[in-house]
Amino acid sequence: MGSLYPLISAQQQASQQLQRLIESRIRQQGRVTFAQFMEWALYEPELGYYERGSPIGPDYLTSPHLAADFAQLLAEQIRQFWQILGCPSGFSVIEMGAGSGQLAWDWLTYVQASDLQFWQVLDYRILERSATLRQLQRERLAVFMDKVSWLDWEGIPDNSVTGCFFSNELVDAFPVHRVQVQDRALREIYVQMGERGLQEVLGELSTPALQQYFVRLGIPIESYPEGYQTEVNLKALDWLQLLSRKLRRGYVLTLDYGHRADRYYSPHRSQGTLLAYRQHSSHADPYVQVGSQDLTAHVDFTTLEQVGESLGLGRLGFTRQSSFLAGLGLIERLAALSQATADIGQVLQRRHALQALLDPMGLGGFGVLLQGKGLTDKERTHPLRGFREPELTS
């Protein structure tokens, strides 16, 4: 087996040409926003975060990697969905951010081998900006190539979609603007240059944007106590807005960390959500090892879902991964593990993967955001096995 160092040494090499970059950016134009600071750390073609990948394994723990039932009964629910709708001859599912390909793996198994009818009709597609991880997805795919395509949202045409974009993890990978209190007015976070390298500095808001988006949420925020901090994610109108010219009729799912709106921004969470992701460990700065480490913040599900009402997208129930999971069958495969015969390793090994599934402090706490258009009153009102528990209001 060869040595990880040169691999670790070509990361802090590009680590440190995609700092170079972006102090040599912010020298020519000036302070940026931290938004387009955090693109260019996550997204910069070939450096940033995203765009080359994590050669020595992920930097933290997501659903997919855990079972291959998470994306299981995440096809049974969207199987429900097509069901719902009379089993058109036509149904898409595009996968809004796909990682490492592996729930589209575990998902497409899954359905080729449980339900033929379902299969023949399906169109799985699949939306991801980073060049690096859509030709790791092509390869681990290779096999379902006639039943997989890439695309971007140019290649959809408005109003053209029926079926079901999904995504999982994705929201809170978006470049978010950070915002302080500071004299009972909000202020937006910059970063610049200085003496020792980027620093962040207080300016003037850059879009009315900002402001608008807890006026709408009704919250007073100036009123916060002085240097409360925390991020707005306007990238997310953007996105739903794209959904809702593509979607005909059908539905939108959301898994991710995040909170409704009061808790979200409550005035004790004084600093915001913001977090560095490297190695399996999280701090909370962003400017070290650019590129080389994930940053992530919650969403916030109350604008997801006022928004998406006001373009069309109706909200059809909330709540957490948990529950969701347990509703699909998660509860059921657990039990039956204490009847298998397999190796006894494998089973505790199993076992453990899917209480960390339903562990509330962990992932089991994520959002699950249902948002649907173009349904009837039936379709819209139909039970739905993911949501059979109450609907979460905080």
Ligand SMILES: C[S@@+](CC[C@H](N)C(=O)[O-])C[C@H]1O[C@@H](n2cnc3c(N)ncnc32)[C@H](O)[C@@H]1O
The other form holds:
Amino acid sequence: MGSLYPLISAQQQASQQLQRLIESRIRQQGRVTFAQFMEWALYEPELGYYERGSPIGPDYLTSPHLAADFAQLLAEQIRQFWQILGCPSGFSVIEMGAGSGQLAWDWLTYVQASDLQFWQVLDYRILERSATLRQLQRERLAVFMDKVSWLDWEGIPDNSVTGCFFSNELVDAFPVHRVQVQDRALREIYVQMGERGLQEVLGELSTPALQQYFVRLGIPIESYPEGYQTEVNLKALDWLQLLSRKLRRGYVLTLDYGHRADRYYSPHRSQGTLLAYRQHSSHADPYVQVGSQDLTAHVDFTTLEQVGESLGLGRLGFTRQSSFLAGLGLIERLAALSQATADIGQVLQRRHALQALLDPMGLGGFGVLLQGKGLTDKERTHPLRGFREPELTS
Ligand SMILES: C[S@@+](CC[C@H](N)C(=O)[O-])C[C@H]1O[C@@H](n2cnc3c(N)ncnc32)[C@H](O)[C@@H]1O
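For comparison with the form predicted on its own, would you give the structure of this protein in the form predicted in complex with this ligand?
Then the entire complex follows, led off by the chain already shown.
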């Protein structure tokens, strides 16, 4: 109990420091886009949310933190990718945004114990933006040091990767622009200094890419009801461009919460999807506890697909996490639990975790998008264990 208060006050201090820093920058340079504000709130060195350590646990739980089965089934799918490519003697698995390193730990532990041939040809690389989380991952994965390396995009030569890029809840952590319909035109939400601190103000679009985003989707956003707000994830487009440049032959697997564009940008979803998370609850105010709360927005999977296609990343499948994991054997794992002889408390806990991974209203409802590049027709059309269900349309 004694140590709780210093911890809380250290967090509050860091939050106040970040708030002051952001305010002074805005005073000096004038209003900034919401995307810039979100960038500072999440990634400001030492003070931003993801730079302060692993939030996963205290604030929210991601799939890898519920049960090792998530990483293990992901490994099964990625191993099938390797087999489809003809079991090449060099295969890179590149995890982007590895958080606490939990997924990597479970993934590597499982493959090492279950498939020596795959283990020997594989190199596991991590692309992690946060210096603090990189350090945490290094400590956690110390026993796998000869298998894992950390790198940045510059460290990957163009057209060099044979293997699989994958991410879980990465794209939702990219800073987003926010836009609003006003007088039948699209305007952008900026953050400026008001009398009582940070406040939002509407202005011209900071880049034509925001308008083009909706033109590409064929969404007549200017005709939406006055006051309609939503987000645009331009960083996801830059990210796809990098991926497509680096990948020579293989797959991009993206798991995240989100929708197809017609649902995401439905005129009825008039307040967008931006949420702040702290201590397992969510709310819509990004300007409180700056740096002590996560900020995320849903992912528009249609744009990932369309832009991916234009960059040579062909779409191979889109499903929900529940059917992805079911196709890879999660239902059988659940069923086997009824025969389990282990401690009843542990069995119930595990059952609860596996059910949560499948829950269509929660993690099971996440989207799973698979894209590929440099594949032959036979490789492209090969049945995939995680993508057996009919295609999702919304
Ligand atoms: C919501 S957490 C998810 C962590 C982990 N994948 C999980 O499922 O538990 C987002 C992660 O992506 C990282 N991240 C955000 N932007 C990134 C970028 N551009 N490149 C690499 N990592 C990034 C964050 O630092 C954090 O580790």
